[in-house]
Every structure is written in structure tokens, then in C-alpha cells.
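In the block that follows, a single chain appears as C-alpha cells, in the form predicted on its own.
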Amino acid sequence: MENFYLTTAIDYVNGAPHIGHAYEKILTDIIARHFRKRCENVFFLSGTDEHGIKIQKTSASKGITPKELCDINSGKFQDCWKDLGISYDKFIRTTDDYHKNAVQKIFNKLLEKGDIYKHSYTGLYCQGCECFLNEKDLTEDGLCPDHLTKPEEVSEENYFFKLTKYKDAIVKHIKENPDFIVPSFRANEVLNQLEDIQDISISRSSSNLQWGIPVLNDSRQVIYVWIDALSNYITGLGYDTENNSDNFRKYWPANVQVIGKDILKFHSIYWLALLMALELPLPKQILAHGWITIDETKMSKSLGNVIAPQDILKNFELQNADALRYYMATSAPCGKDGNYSDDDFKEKVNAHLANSMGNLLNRTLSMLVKYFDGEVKPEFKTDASILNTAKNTIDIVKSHFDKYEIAEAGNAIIQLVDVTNKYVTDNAPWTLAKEEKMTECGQVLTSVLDVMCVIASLIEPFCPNIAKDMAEQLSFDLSIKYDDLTIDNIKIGKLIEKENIHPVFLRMDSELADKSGKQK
């Protein structure tokens, strides 16, 4: 695979980022970092969605302009992603001029093609969803099922997109490509939604909505969220219907688009129809992740349990986000809901990153210094059995990533750590040294350190800072791609001095962490 393109949903900037936003970005970043170790070119797009009635109303209530509100909150998202180590290649804002110009061209192209028409309409509009709902979609009390608010009846003359024209083609694509929607069990949900799909409104009257992209040649209409927001995935690459960029030609179609399960309908139906209308290739896969609950309770402002990811870093005095990244990414199987709790977070990362992985590296290097002055000798031949296990784990992890099973990949890495810990216990290098079987002792230690290089490489997408620290202590080149990763990574000669050995992750409740006042 030479090129790999992946996207996140763009976040609505009516508020600040919370742990649910972070979960999606962490998952996508881990996928991007993994495939950078397999592909020549990876392009990772993220961004913010900045138009709509909620922005217009919120900014008015604060006494600032919509753009000022967008600038403030988009900045909060970008700062948060920096703190979490999100390595996007481009951050798009739908208020960017190039995006607005491209959206207007896309609208006009579909209008000229006859896929957009003007129509008077009365419907039930949910401001939270930013979409019209059918009565059958509502709760028994007539409320939006997601926001539990009563939609307002709206009558407008808007532009509509001929979504129904592409219904059969979308059904055919989903049925003929069972791996298109990940996890596959969500495909039936989409097929059920397609049964009674209707054409969709893609503009709003400027008398009701001013904060948006104007329709060219019709100042009374503002382009509505679906063409505006969904188009970011191609405008971010430089698509504008006429003079498309090299990046667009190089990377589109996307290999995977990562979204929350609540917006799967818009991405697997609306988005596909728009692409078909533009005569563009469809994304290869859509990954619909689950939600994150807090202590087994759905996040809600009214409950006061909305958590900002940066607050977690501050509360646990973490200098980087590796522990949170690892915990969030392994919190739920592919597509299922996950849960966050402070106690589980501390317990899991202490067990996996400090006790199992960190301690394994620390005590093995310490024994190498104690018994061999930190030197790997030529006669230390590595053990094929444990190294073959490591080699097989590389293939297992790659296979999980091919199916976007991120939690499962993380579990496979920790299983390799556990197997290696058992290997140390079973072979007892301290006993071999006591019995003066020094060559056998050195072989055990060298084999373990060789496996630790593989572990560092595999864990890097999850924990880039920890992996870097591990690699430095192992004198291992972390930039090696997986296809070039061997089972002979430890070089003959002096590896490390005693003073250079240190824990790569301190237990959150360790005395060292308490004394330093912060985690490493």
C-alpha cells in the first residue's frame, strides 16, 4: 500500500472538546501512526464544523460574532489535540475561504446537473441534530431521541438534493461490499434507514439562518450543513470541481473515514449520494465507533459528568497523553461503546504500562548491566521460540489494524508483553547467573531485549512518548517500517550504562511519582 488517507468527523464548535471527541481523534491518530509504519504516504485530515443556527444563536447570546466564537472554540480543539499528540496532516475549518468557494462550486455543479431543485417544505426540525426528522423517528412523547427536545415545525422554500435518485445504488454498494461499514453489524441499520429515505433539504432561508455559505446567485438561501460539512473530506484535499489538486488525485478515495455511530446515516447515505452525484469514487470503508460513557452513565451537561480530556491529564499530573491514549483506545472492542472511570484508568495503565511493559524493560536492562556491564556479547544467540512469537504478533497486530480493531491490536501487544514476562520467569536469568551459566543468562536477556524492540515498535502508535523512551534505552531505530522489522534488533556491543536506565512509565501511585510531583 503506497498511499493511505483517513479522516475524522469535523467537530461542531458550539462548545469545548470533551472525552467523546477525544476518543475518536485518538483512535484515528493511532490508525494513522500505524499505517505510517506500513505505507509510504499517509494523509490524516481533521477539523471543525463552523456554520449553523447553533453557532449563530450561541454567539449572539455571548455578544460576539459567529466567527469570533468559531475562532475561540476551534482553537480549543486544536490545543486539545496537540496535548493528546494527535498528528493530523491538515486541520480544516469550514470557515476557510478555499472550503467555502469549493462548496459553492459543488452546489452549482449539482444544481446544473439537475440533482438539486427548489421546493416548499414543512417539516419537524431539530436544532440539536441540525436536520429535519420524520414523526416515526421521534419518541412516544414526540421528542428527538438523541437530544430529548421537541422539534419545531418549520415551513420554508429550500433547495433539495435528490437523495432518492441514488437510493438503489447505495443499497447495492452496501450489499456488495460487506466490509464497507465497520463493524459490519451496523450495515443492517443503514439498509433499514434507506427503506423510506426521502430527498433532503440542503439549504435554509437566509431569513432564518445567516451564518453559513451563501448560495451563488441566490442571496435568499444559505447552503445547509450536509453539503457544507460533508464536503470537507474532499475540499481538504484540494477538490473544487474544476482544478483539483495533486493531493486530491493522490489520496482520494479515503481508505477509512472514522465517525461516531450517531452520524453513520449521514456518512453512509447522504455522503455516498453526494459523491455519486459528483461522479467521484466512494470511500473504501467507514468506521463507526461507539460512545464513551462516564462511570457507566451517558455523558450529559445536566448530569455534570462531561469530562474534558485535558482535565484528566492535569488531575493525574501526566506530562504527556500516552496513558490516556492507550486507555481510551483499548476501552472497547471495535464499534462497541466504551467507558471511562478514574479508578479503572489508573488500575489499567498501572498494570499494563508500568507493571508489565515498563518493569519488563527496566529489570531486563538492569540485569544486563549487573551481569554483563550493559554489554551484549557475540556469543549471546537469541531464542527462536520467543522471537517467533514476537514476529507472529506483528502479523496479528497488522491484521487487527486492517479491520480497524484497535482495542484488539492493543490487547495483542500486551499479550506479547505477558508472554515475555513469563519467558523471563520460566528461564530465570538470575538463577543462571548464580549457577555461572553466563552465556545462557546472556541469551535470555538478549532475546527479551530483542522482543522489547518489537514491542516498542508496535506500541508506538498508542504511546509515542513511551515507545521513544524505550527505543532510546534499547538503541533501536523506531522509524523502521513493519515490513523491515526483523527479530534481530539488538546490536552486539555496549548497549547501556546503569545511569541511563529509568522507568518509561511510573505507576500513578508510586512514591517516585509523588515525590516528583508529576508523572513521567
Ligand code: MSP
Second form
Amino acid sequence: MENFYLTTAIDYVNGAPHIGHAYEKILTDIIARHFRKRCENVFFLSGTDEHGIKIQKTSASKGITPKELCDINSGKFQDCWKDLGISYDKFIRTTDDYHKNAVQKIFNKLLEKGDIYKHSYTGLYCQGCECFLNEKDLTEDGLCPDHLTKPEEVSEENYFFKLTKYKDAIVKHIKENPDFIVPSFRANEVLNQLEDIQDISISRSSSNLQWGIPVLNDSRQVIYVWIDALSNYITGLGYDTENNSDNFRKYWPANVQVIGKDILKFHSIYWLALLMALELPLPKQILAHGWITIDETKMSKSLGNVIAPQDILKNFELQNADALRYYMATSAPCGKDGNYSDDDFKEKVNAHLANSMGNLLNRTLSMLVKYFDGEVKPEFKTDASILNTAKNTIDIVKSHFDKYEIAEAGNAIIQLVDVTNKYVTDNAPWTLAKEEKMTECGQVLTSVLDVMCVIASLIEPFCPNIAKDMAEQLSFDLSIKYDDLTIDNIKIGKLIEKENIHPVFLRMDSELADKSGKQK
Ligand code: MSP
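So the form predicted on its own is up there; where is the form predicted together with the named molecule?
The complete assembly is shown below, putting the previous chain first.
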């Protein structure tokens, strides 16, 4: 694959980022970093969704302008992604001028095409969802099932989009492309929702909503926030109805669009219809991830259990986010809900990153220094069986990533670590050294260290800092692409520097970690 384009949902900025938002950005970042090792060009887009009634109301209650609130909170999201090592290529804000202009043109194109018409309407609007709900979707008490708030009855003359015109084509696309929605078990949900789909209101009267993009030539109407938001995936590449940018030509359609399961309807129905109306190709896949809970309960402001990712880094005095990235990304199988708990976090990363992976590297390098002054001698041949296991793991990990099974890929890497630890125990290089079987001892050590190069390369998307540190200690070139990881290229440097050897990840409760108060 030459080009690979992937996106995250864009977050609402009426609050600060929490670990649910972070989960999605981490998953997407890991996919981006993995495919950078497989493709020529990767483009990763993320951003913030800044219009809508919630921002209008929150900013008013704080006595600041909507734009001021957006600037403050979008800044918080961007700072947080920096701390988590999210390596997007572009960050779009829906208040950016180029985006607003492109959205107005998109709206007009659909109007000219006859896919938009004006219609008087009375409906129940949920501010939390930023959408109209049907009576039958509400709880027995008439509340929005997601936000447990009473939707507001709205009577307006709005612009409507002919969603029903595209219904059959969407059903056909989903049925003919069973891999389009990942995981595929969610496709049925969407097909059910499609059964009673109606045309949708795609503007609001500016007497009710001012904080949005006005319809061109009709400033009494503001474009519906979801049309504005969904368009970011193409305007972020420079799409313009008249004149497309190089990036748009190069990267669209997206390879994968990563979103939470709660907004699948918008992405697999509304977004597809919009693209069909614009006569643009459809994204190849949509990955709907599950929900992150805290101690097995839903995160919510009212329960007071919302966790900010940076607070976790601070509490555990972590200098980078590798451990949190690894933990979150492996918290749930593809598409399922995951959970965060401090204790589980500590236990898992101590076991996997410190005890299994870090310790394996550290003790093997130390033995190479102890027995051979760190030198890899030409007579040390590597053991084909363990190296083949490592090479198979590269294929296994790649195939998990092809299905966006990120947790499963992480588990496969740790399995390789476990197998390699067992290889060390079974071959006991310390006994070989005692028995003065030095060539055999050297072979075991270099075989293990070669496997560690593969492990560093595979874990890099999850834990970029740890992988860099591992590669430096191994004198291994981490920039090698996965296709080039051949027996000849999987090799540690000829000489390992004693001074360079240190644990790549300290146990979070270890004395050493407590004393130094930091992770390297
Ligand atoms: N602004 C819309 C998305 C527009 S995309 C064109 C939105 N924003 S959001 O801030 O509410 O959510 C942003 C993303 O974070 C969504 O994909 C959502 O599913 C995800 N998550 C929000 N809370 C979450 C959890 N507790 N767990 C996992 N993901 C969650 O929806």
C-alpha cells in the first residue's frame, strides 16, 4: 500500500479531554504508527468539533464568547494529545475559515443538486446528541437514553436533506461489503436503523442557534452541526467542491475512520449519504470502538468519575505516556468495551512492560556484557527456530492490524516476549557459561537479542519511547519497515555498550521508581 489515510472523530470542546476521548486517539495513533512502517505515505487527521448549541450555552454561562471557549478547550485537547504522543499530521478545528467556506460550498452543491429542500418541522432535539430523536427511541420517561435528559420540542422551518434517496444504495453497500463496518457484528444494528430512516433536518433557525456556519445566501439558517462536523474528513485534506487539493486527490477515500460505537449511525448512514450526494468515493472501513468505563461504571460528570489522561501520568509520575498507551490500547478486544482502573493499570504494565519485556532485555544485555564484554562474535550463529517464531509474529501482528485488532496485536507481541523468556529459561545461558560452553552461550544471547529487535519494532507503535530506548541499547535501526525485517536486517549492533544498559521501564511501585520519582 502506498498511501494510507485515517481519521478520528473530532471531539466536542464543551469540556476537557477524558480517557474515553484518549482511548480513540491512542488506538488511531497506534494504527498510524504501524502503517507508517508499511506504507509510503500515511496521513492522520484529528481535530475538534466546535459549533452547536452546547458551546453556545456553556460559553454564555461562563460569560465568554463561544470562540473564546473553543480556543481554550481545543487547546486543552491539543496539549493532551501532545502529552500522549498522538502523531497526527493535521489537526482541524471546525471554526477554521477554510473548513467553514468548504462546508458552505458543500451545502450549496447539494442544494443545487436538489438533494436539499425547505420544510416546516416539529421534532424532539437532544442537545447532548446534537440531533432530533424519534419518540420510540426515548426511555419510558421520555428521556434521551444516552444523556438521560428531556429533549426539547423544536418547531422550525429548516433545510432537509434527502437521506431516503440514498437509503437503498447504503443498504446495498453495507450488505455487499461485510468488512465495511469493523467489527462486522455492528453492521446489523445499522441495517436495522436504516429500515425506518427519514430525511433529516440539516439546518437550524439562527433565532435558536447562532453558533454555527450560516447557510450561504440565507443567514437566517445555520448548518446542522453534524453536516459541518462530518465534512471535516474531506475539508481537512483540502476538499473544495470546485478545486481539489493534492492531498485530497492523494488520500481520499480514507482507509479507516475510527469512531466510538455511539456515533456509528452518523458515520455509516449520514456520512455515506453525504458522500454519495457529493459523488465522492466512500471510506474503505469504519472502525467503531467500544466504550471505556471507569471501575466498570460509565464515566460521567454527575458521577464525578471522569478521569483526565494527564492526571494518570501525573499520579504515577510517568514522564511519557507509553504505559498508558499500551494499557488503553490492549484494554478491550476490537470493538468491545474496555475498563480503566488504577490497580489494573499498574499490575498490567508492571507485568508486561517491566517484568516480562524490560527485564528480558536487561538481563540478556547484561549477560552479553558480563560474558563477552558486550561483543557479538562472528562465530555466534542465531537460532533459526526462535527467530522464525519472531518472524511469524510479525505476520500475525500485521494481520491483526489489517483487521484493526489492536489489543489482539499487543497480546501477540507479549506472547512473543513470553516465548522468548521461556527460551532463555530453557537454554540457561548462565549454566552454559559456567560449563564454559561459550559459543553456545553467545548464540543463545544473540538469538534472544535479535528477537528483541523484532519486539522493539513491533511494540514501537504502542510504546514509541520504550521502543526507541530498546533500539538504542541494541544498536538496532528502528526505522526499518516491516517488509524489510529479514533475517539479515534483524540484527543487533556488533558491540553493546555497558554504560548504555538500563531498564527500559521501571515497575511503577519499585523502590527505584519511587526514589528517582520518574520513568526514563
Ligand atoms: N463531535 C462528535 C463527533 C463528530 S465526528 C465527525 C462527538 N464528540 S464527542 O466528544 O462526544 O466524542 C468524540 C469521540 O470520543 C467519539 O468517537 C466518542 O465515541 C468517543 N468517546 C467519548 N466518550 C467515550 C468513552 N467513555 N469511551 C470511549 N470513547 C468515547 O461525538
